[in-house]
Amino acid sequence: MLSPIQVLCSDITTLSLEPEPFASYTEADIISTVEFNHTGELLATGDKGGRVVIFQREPESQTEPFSQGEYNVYSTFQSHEPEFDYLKSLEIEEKINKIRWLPQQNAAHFLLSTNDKTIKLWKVSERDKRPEGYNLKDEEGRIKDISTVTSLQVPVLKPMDLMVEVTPRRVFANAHTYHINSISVNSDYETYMSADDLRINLWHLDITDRSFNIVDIKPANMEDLTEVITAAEFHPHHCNLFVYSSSKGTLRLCDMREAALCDKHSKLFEEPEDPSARSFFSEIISSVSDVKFSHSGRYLLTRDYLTAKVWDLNMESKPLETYQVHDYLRSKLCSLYENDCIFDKFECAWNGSDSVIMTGAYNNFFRMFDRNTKRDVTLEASRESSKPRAVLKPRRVCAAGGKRRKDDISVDSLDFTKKILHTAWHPNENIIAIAATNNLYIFQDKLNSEMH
C-alpha cells in the first residue's frame, strides 16, 4: 500500500508542504507535465504558466530515518513565455506540454521541455566556489586600467552558498506547423524526436537550424483527414524503433532504418472493433491519449479513454492485456461529451521492473493493475486523505444502480472537474509523483519507507 510522503503545492511562490486548505489558485498554477530522471533524484514538474519546478529528493539522514525519499525544491525557473503568431493571427500558449531528461553525462543535469511549437534544452547545474584574484578586472568585474598592473596574481577559487543555475542552451523553434504532443529522447543520446498533430521531425541535440521530418501523415487535401498522431515514443534499447499513436486507437512501430521517410510502418497493433458494441461515441473513446515502451522494451502500454492496455511487440492482432480504468462512465459518455470531459487526455506509467501499470482518472483518483496478481486498487490523492505517514485506503465506485457498500462512491457523485492526468514512476523504487489540478503529491510504498 501506498502512504503519502508530502503534499506540495506547485504554487512556487507560496510553495509549502502543508498548504492552506481552500487556498485558490490559477489557470497558470494547474501542472501540466511531470517527469522523474534516469536516476529519480530529481523530479521535474511543468505548468499552463510556462513554469518548470525541479524537486531534488533528499539523501537518507541517520538522525531522520524518515526523511528518506522526501522531495524538496530544488530549482524554479520560466520555461516558456506566451508569444503571438503574427503570420497566422495565433496566440502560441506558454503551457509546458512535455519535459523529457537526459541521462547524465557529468556534473549538470539537462532536460528538454516544450510548449505548443518551441522545444529547449536547459541546463541544470551547480556551483558553490567562485573566482577571486583576477588580474584585469577588480572585485566587482570593471575591467582594470593595465597601467596599473604592476604584478601578476594565480586566480583562487573561494567557497560560496550552494547556488543552482538554469541556463537555456538550445532552442528548437520554427519546426512544426500544428501543437508539438510528444517529445522522445533517442537511446542513442544524440536525437531526439518531437512529434504534433500530423508530423513527427527527427532532431540532432547539437544543432537547431533544421531537423528531419519521418512521419508525415498530412493528405494532399486536408478534407481527406481522418486521423492524428496522438504520442511517440522511441524504443528504450534500439535506437531506430519508435512507436506513435493515433486518434483511431492504432499504435504504429516504424523503423528508421528501412527508409528515411517512415510513412510505411514495420507493425501496425490494432484491436478489431466489435460492430454490436459501436457507437457514436466509439472513435472519441478509442482515441490513445499516451503510449509508453516498457523498461525492457518489449511491451507498449497504451491509455485511451475508458482503458489501459498491455501490448507485446510481437502480436499485433489484439492487445495481450486490457483492463478497465473506469468503465462505470460508460453509461454517462453523453454528458462527458456536453462537457468536453471525454476529450481528456490520461497518462499512463510502468513501474521499474514493468509488473505494474498505474493511470489517472476523475475525482482524483488513480488506478493501479498489478499484471501478475491481475489484481488493482483506486486510490485517491486529495489533501484530506493524503495526510503525511497515513495510508491510503482504497476507494471503490460504485455504478449506477448498483449495489452500494458503506464508503462506495457513486458514480453520480464523481467531480469531473477534479482528474489526474499525469502521473509518474520513480524509474527503480516504489515511488509515485500525481498532479492532481495546481497540487503534486509523492506517495512510497509502505514497506519501502520502513526500511529506511
Given for the second form:
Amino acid sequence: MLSPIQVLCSDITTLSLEPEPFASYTEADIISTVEFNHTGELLATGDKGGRVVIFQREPESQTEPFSQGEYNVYSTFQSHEPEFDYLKSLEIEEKINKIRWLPQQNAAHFLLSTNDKTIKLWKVSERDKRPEGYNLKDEEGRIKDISTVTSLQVPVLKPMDLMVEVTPRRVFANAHTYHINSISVNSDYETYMSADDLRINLWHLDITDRSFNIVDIKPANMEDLTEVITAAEFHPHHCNLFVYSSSKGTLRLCDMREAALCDKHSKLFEEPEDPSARSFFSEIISSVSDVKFSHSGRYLLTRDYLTAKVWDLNMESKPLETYQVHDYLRSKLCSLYENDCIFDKFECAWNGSDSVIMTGAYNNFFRMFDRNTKRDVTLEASRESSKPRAVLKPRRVCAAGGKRRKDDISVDSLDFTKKILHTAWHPNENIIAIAATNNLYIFQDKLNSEMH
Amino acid sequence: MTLPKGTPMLGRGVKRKWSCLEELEAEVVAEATITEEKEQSGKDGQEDEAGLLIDPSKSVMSHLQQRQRVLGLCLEKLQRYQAGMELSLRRSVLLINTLRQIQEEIRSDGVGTCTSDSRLSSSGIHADDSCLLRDDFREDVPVTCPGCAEGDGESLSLSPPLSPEFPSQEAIDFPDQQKSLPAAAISTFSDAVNAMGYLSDLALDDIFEDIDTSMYETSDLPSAWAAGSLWPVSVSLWPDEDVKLRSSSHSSTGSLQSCLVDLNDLDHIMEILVKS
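Show the form predicted in complex with its partner chain, please, the one above being the form predicted alone.
Whole complex next, starting from this chain.
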C-alpha cells in the first residue's frame, strides 16, 4: 500500500479561520476527534469548541471513472456547549472527545458524540422534498384569509434543495464522575459503552436514565490510586467482549458473560518491562493512549508514547509486533516531560485489511507501518507540501549531529506544537483523514484505491 | 527543540515573594543550569536518557541531578492548579507515580545514612501533629522542611526546589490556610477545593482542640512551612470525588510512620543539596 499518497484535499480551509498560511486560529477550532462512518461515505470531525462537522464523499464523476470523489462539508452543528458544574465550581469543557457512528439502518445516519461528561445521540437526515399547496396557508406560511379559499387542493411533495437536518435524539448524562475518554458501539447495535478514568458504563441506546457499571477500578481509598483507564473498545464481532487499556501500559480483555461487574479480566496483556531501559519516565511512556481492535477482531493495536504495538488476542505475554514511531525522542524525554508533551495522547488506526497501521507524531508527521513487508513511511500533513493532487514526499528525521541528507529534519528542529493526535482510515479504501491542529487533511492512494 | 511559548521552565526568572526563597531559587537555578549543561555536553550519542556516561562516578552525579530536576518538575506540575478547570486525572496519577518512584529511590539510597536525630525529635512531634491534621484535609504535597520549620534556618538555607508553592501560601491561620490551599495548588483537583470549602465550614478548632497549635499561629515563614504538608507525599493527593468528607480515623499510625520516614528522607536530601 505504501506507494505515493496523493492529496485529495477538499475544503481544507473549512476548519480554519483564514486560508492563509500561518494565520491564527482560535483554540475552539482545534480538531479533537476524527471518525469515518461504516461505509466511509461520511467523515465526522469534532473540535474543541463543541462543534461537529460532517463531510460527505461526492459520488464518482461520470467523466473520470477512476478518480475518487472528494469530501465536502455535509453538515455542521453544535454538539456540546460549555457547562458549569455548580457543585464542584468547575467548568465542563465542550470539547468533543470522541465521535462514533452507528451502523446505518435506515435513510438517516446516527452518531454518538461525547465531551467529558455527557454523551449525545444525533440523527442526521436529509430533506429534499417539501409539501406545497396547503389550503390554509400560503407559500410563505402566512395564514390565508379563509374567504379567499374557493376550492380545496391536496398538498403535493415537490423537490427542494437538499437540506441536512441534525437533531439530538438522546442525551446520556450524569453517569460519569470522571472525564469520559472513550465510547464504543457494541456489535449488537443496541448497546454502547462509555469509559472514564476509573469506570466503564454500559448503556442501551434507547435508555438515557440508566446505565450499568461494568468496570470500576476506583480504589476504596483514593490515596491508593495508581492507575487509570485510558481507552476502551468493544470487540467488533463478539458483543460480550471488550478491552480497556490503562496508564500503566496494560490491556484487559473482559467478558461480560462472566460477571455483572467485570473487574476481573479474562485476559491481561502486558509486556514485561525491560530493566535496562528503566528511567523516571518509564511508566509515563508506557501509558497506553489508544487501543483499537483489528477489523478481523483477532488483533489489538495500542499506542504508547514512543511505540505502536500489535497484540494477538491469544498471546498475553508480549506484543506480536512493536513499531518505533519516534524513537529519536527517547533521549529527549526529560525535556518533553518539562513541556508536558510527554503526556500527549496519540491515536492509532488500522487500514481496512489490517495490513497497515497508522499513527501520528510531532511536526505534523504521521507514520504508516506495513505489517507484511515491514516497510514504514513518514509523511507530513502541511499546507505547504499538500497541494491538491500532489504526491506526498516521504520525510525523514535524523538524529542531531548525525548524517544528514537533503530535506531531512533534525530532531532539534521538530515543532512539538504541531502534533497529529487524531487520524482515521477509511473502512475499505486507502483514504486517510489526518487532523493537524485546526486543519483536516484527506489523503488518498491514487494508484491503488482498493484494499489489498 | 521548539517548545511552546510560555512554557514554564525550571528556574527561568520566576519572581518569588519571599526574599530568602529567591536565594534558594538562585541556587536551584544554578544547579539546574549545571545539570542541563552537563547533559548537553555529555550527549554525544553515548549518553542515554538516564545520564549514564562512561565514567561511573559522573553517572551517579548526573543521575542524581536529573532526579532532582525531575523531582522539581514533578512538584511544580502538581502545584499548577488551573482555576476553574479540572486537570486530567491521568496526568496527575502519572505525576504522582513518578514522584513516588523518586521517593522510593531516595529512600533506598538513604537507607543507612545517619540523620540528625535531634532535629527529628524536636520537630517530629509537631510534624506528626501536622501530619495528622493534614492527612485528612490536605491535598498534599510538596515542600516543607520541618527542620527549617524549627527555625533552624542557618544550616538549612536550602529547601527542596519546591518553593514556588510558598508565595501563594501566605502565613495565615489554619482554617484560612485550608481555603488558600487550592490556590497553592497542591490540590490539583477542583474537588479538593470543594472538600476544603466543606471543611472550612466546620469548626475545625473543635475537632483539634486537644492538639497544640500554638506553633502555627505566628505569621512567620517557619510557621507557614510547619503548617504545610510534609514531603514527600504521604497524604491523599486527590479527594474521593464521591465522598466529600473522610473520617479522621483514616490518619492512622501508618501515616505517622511515613511522616517520620519522610523526615529522614528530607534530611538526606538536604545533605545532597548542600553538598552539590
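Residue numbers count along the first chain shown, from 1. Fair warning: this is a prediction, and the values are worked out from it, not measured in the lab.
For the relative rotation of rigid parts between these two forms, the listed residue sitting on a hinge is 128 (options: 128, 190, 199, 240).
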